[in-house]
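As a starting point, one isolated chain is supplied in structure tokens, in the form predicted on its own.
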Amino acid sequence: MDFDRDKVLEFGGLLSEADNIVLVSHSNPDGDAVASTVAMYCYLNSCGKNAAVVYPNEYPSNLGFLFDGFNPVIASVDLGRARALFKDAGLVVCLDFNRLSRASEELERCISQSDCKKVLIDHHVDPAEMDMVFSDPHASSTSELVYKILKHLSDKSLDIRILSAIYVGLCTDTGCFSYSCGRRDCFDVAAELAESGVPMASLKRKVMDEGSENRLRLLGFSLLERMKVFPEHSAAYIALSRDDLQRFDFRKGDLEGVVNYCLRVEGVRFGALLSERSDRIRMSFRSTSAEIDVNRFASDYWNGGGHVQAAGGTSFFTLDKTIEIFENQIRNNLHETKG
């Protein structure tokens, strides 16, 4: 779906008259998430633009290699200097979520106290309300979006920093075109990526294949020692502790994809990565069809939610207790429940 023109005119003229512009995302930001506020970044700063982008807290080293030339703000490390960034914005545009509260509960606090306007782009269902909105539930990615927006607003070709970060974006949400890529949209800009000059045969091994001699052991070890199927609820999950993690020097973003390898066990339609953090336990989940909706599963029992077929959740159990109660829901099909 492309927007209305004459509503990217008008986010396009919001930017030309902020001074200062906050662009920011979600927690524990994904690979979409870091990819789409690098495109809008790296487009402010060819216009002469003051950007920022914030995120709440570390992004996967893996995709570090996005950030040339510029830093993105943590909050958990640099509290202070987030909260200066938005107090001086001049408009804020919130990325690759829908509600505020996928922010940080501090971040929430500053974007919300904020008197400047608010843009919020993204492809999750329910945004929330803003002063404009960009939604498109059926959109492959964030970068999808943002990559129609900046078309219609440059009369020029996009710089390839740019349209490299949107395929970034796409890859990883697709999990390389394999899943959540149903309408030819997503297809039709990669096509015009690829046109355009886009290595992308080097970006998906960079951002998807490569990998510590630590993560690829991780992988090994999660799915030999701590991969549990259910053949008779055609579902698989992965459970990893703290030590688990510790073992295996773990660093941000190790864990990106290994939740798909559950749906690789053949009759397995529901797949989950379980793993214990300071504070919390994370969950993903993933289905290989829509007749099994994890974001409603994600977000009717584990905090959560996403899209159909991608979810993600939190449980403030332990570990095993989370396990014990998880295996429940899988025994009694709870996983099934239809969109």
Second form
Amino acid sequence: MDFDRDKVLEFGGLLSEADNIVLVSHSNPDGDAVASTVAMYCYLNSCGKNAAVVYPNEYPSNLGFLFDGFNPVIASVDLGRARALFKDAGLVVCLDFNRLSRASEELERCISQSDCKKVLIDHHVDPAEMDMVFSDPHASSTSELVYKILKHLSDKSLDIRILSAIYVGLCTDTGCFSYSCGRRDCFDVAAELAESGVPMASLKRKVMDEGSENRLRLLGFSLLERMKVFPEHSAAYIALSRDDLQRFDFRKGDLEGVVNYCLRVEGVRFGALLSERSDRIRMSFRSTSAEIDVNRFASDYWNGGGHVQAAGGTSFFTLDKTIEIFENQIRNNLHETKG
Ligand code: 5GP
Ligand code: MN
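Please could you give me the other form, the form predicted in complex with guanosine-5'-monophosphate, since above is the form predicted on its own?
In what comes next, the whole complex appears, and the chain from above leads the way.
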């Protein structure tokens, strides 16, 4: 699906009129969040616009190579700078999230208090209302949407940095074209990226495969020691304590993709990853088909949301208590219950 050309041109008008443009994404920014903001930033930079990227907290370290010649502002590290950027903003573009609360309480406040125009570009269901909304819940990724918009907006071919970032977003949000890619659109975009010389194989290796020795050993440990399978409930989950994470010198991004391994167990249709962080338990949910709606499961029970087959949430109980409640939910087949 392509966006209405006039609407894209109207967005182009907002970009040209604004002096300071702030691009913002969600907490715990993933590959698509980082890639879509970087692509938009590089485009604005190539047009001579003054733009800045703000994330609520740190991005995965293996994506650092995308920030070539600039740095995002991390609000949890430098809230003053983030606040100042929103205060001076002439336009705010929100990428890869559907609710302002996904951008942390602090940034939600900054965005709501800013009186400039706000634009949303996102592929989650049920997008928030803003001055302009580009939403397509059937899209593989926000990066796919950014590509479609920039292709319309730019009168010259997009530079390789932009195109490479788009590929990273497509790759990370579809597990390298394994899921969330039921439409031809993402393959069409990928074909155009290939034709433009995007180094697909090396980017895929860099973003999806390569990591520290500790990261790989944490994966092995998670599967050997921490995965529990419930064959009679078609479910499996992995729970990692703070001590487990410390043992493998956990770095942001090291658990990216680990939840998907649960779905590789024969017969398992619902998988989860529970990991203990400083003040809460981070939860990821995945399912093998739309019949198990993990977006609903995450929002009904775990203060979260996301997509039908990939969602996240948060528990404020201890890890043990969270495991107890979660196992009861599995035994009661709550993950299978239609909303
Ligand atoms: P992940 O499990 O990889 O962190 O997230 C899977 C998907 O769910 C992503 O699209 C992510 O944006 C979304 N998601 C993760 N955590 C939350 C949450 O707490 N609330 C909502 N609304 N979406 C989430
Ligand atoms: Mn996304």
